[in-house]
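What follows is one chain in structure tokens, specifically the form predicted alone.
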Amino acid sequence: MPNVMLRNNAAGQLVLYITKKDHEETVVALEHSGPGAWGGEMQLSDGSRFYLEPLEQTPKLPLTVRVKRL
């Protein structure tokens, strides 16, 4: 379960940055990206997925998390 950052870039494009590899990539598709739910299953521009638990509302940028590799 690698620590994460998520941010926006300057296109406005949500970015995963993996710390340890020093690994950035655009997330292509998020599972949950309404206000009731913002997480689940996302899909990176490498083709690379991974999972974030569910966050009850869209939280605020930069975020430093724990995912799980898919």
The other form holds:
Amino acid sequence: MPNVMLRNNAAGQLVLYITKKDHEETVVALEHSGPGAWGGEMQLSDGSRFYLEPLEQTPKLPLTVRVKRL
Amino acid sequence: MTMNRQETEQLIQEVLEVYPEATGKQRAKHLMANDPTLEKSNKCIVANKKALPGVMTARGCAYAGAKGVVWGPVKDVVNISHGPVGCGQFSRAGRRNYITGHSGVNVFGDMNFTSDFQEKDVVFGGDKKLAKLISEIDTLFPLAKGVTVQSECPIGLIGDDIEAVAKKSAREIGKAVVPVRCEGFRGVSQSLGHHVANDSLRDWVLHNRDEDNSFESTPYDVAITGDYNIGGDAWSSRVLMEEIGLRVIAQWSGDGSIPEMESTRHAKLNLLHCYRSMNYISRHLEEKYGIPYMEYNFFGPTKIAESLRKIASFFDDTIKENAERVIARHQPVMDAIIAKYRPRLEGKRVMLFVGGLRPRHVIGAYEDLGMEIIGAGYEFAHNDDYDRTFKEVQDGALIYDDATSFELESFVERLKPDLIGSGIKEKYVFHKMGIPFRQMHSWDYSGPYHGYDGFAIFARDMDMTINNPCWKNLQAPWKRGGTEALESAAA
Ligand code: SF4
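Now show the form predicted together with the partner chain, given that the preceding structure was the form predicted alone.
Every chain and every other molecule in the complex is listed next, the one we just looked at coming first.
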């Protein structure tokens, strides 16, 4: 369950940053992107996948959350 | 000679042959030929990994990253090097972070404070000593705005509870007391020290004035982060921000102070120079206070103009116009500098091996002078730094991560660069090899190199080093042979 920070980069893409590893990767697919639910399964550009317990609303980024590695 | 990718790969193979097989395999992952089209580095280079036993690495320790780099330049805190005396004394003032004020009265950056651990402290613990030390500091230096406890190796080993002491002492003296868990054995390089120090700033300093709204902010407030004012760098950057109409309310951490850091939350934009050492706190500032951060580069007129425009784009039209005016005002001076030095430096080939930012940041400045980067590498960069590097370096150039002294020397022997930019540990080796060298950590006792003012000094220094007549006199005249020997004998 790593702590990650989600933010939008200058190009407007959603980026996942793994704090412990200093590793930044763009999110290429997000299961729920609102309205009503935001999160779920995330696919990163390097092929790895993470799961974020869906939030009720689209959050204000950046945001630090706990995710599950899939 | 510029090498293509294949030739570079071959050079790497040849140099690696000397190693035992396992070591060679490991090291191969840290070396590559540059491919500017790459977006992501994690497939082609391994970074931020422990140096192998038996090789000579140029890296430092977490304490060096926390105390030396991030906390050291904060002028109004007393940084206690908690542990034996050596770590602090041998690193004292080595980075040349300039500060204003009266040393020992209201600024303390060039002094060495230590708890001077002895055998009995290791055996019985040093917490009591630390508490006493902090109250002594408060008596002797009443103008200090805070105290930090930078733990050295033994503190982590004996398990002292510096956090508890810090909390108690902070109540006692009514100032920030910051425990920094930067024992040298943590992590693989000084890079972890940057992270630890950033976290300590976040947890113990940043929010201290969140309730105090007496600070009058303007829409043009910015903070400069990741500039350590080496030789005055932050000052030559700051004047440019001010010239385009912005107000710099905090400098992290070169010539910076605790009150500045505490009021950083009022900034509208966070200007990040050294990404490697301060991206952590920048990310936090963005998340907690909604201050966006922007990476900029103030080395060389091309990059400065680019950065000024990018900075201005965050603000209204007056700032944008100011930026254009400032660029136009400095351009003729820059053109004159380039006209003077470029003919003397054109085509010279440079190899760089510095910390975690400069190998990619200074390239623009070298290119403005017509020089060429044939090799670049970092001591302690992470993969996100390499992601940002590939675009800046030419195709086929040699990239080396945490190069060992053997590798660096072999590469230099083969590539024969005209200039090497690296640290003090490398300097004299290459001087003895007869190759011009600049110490690019603390600007070789020169500087500043940031900003327009800095570029003038940068250009002069590079010329002074490369075209120094001493390089021709490395060989004794009678060994040179030919007519030259006779002439100098006759003279
Ligand atoms: S490794 Fe430990 S003992 Fe050595 S300088 Fe760093 S903190 Fe001090």
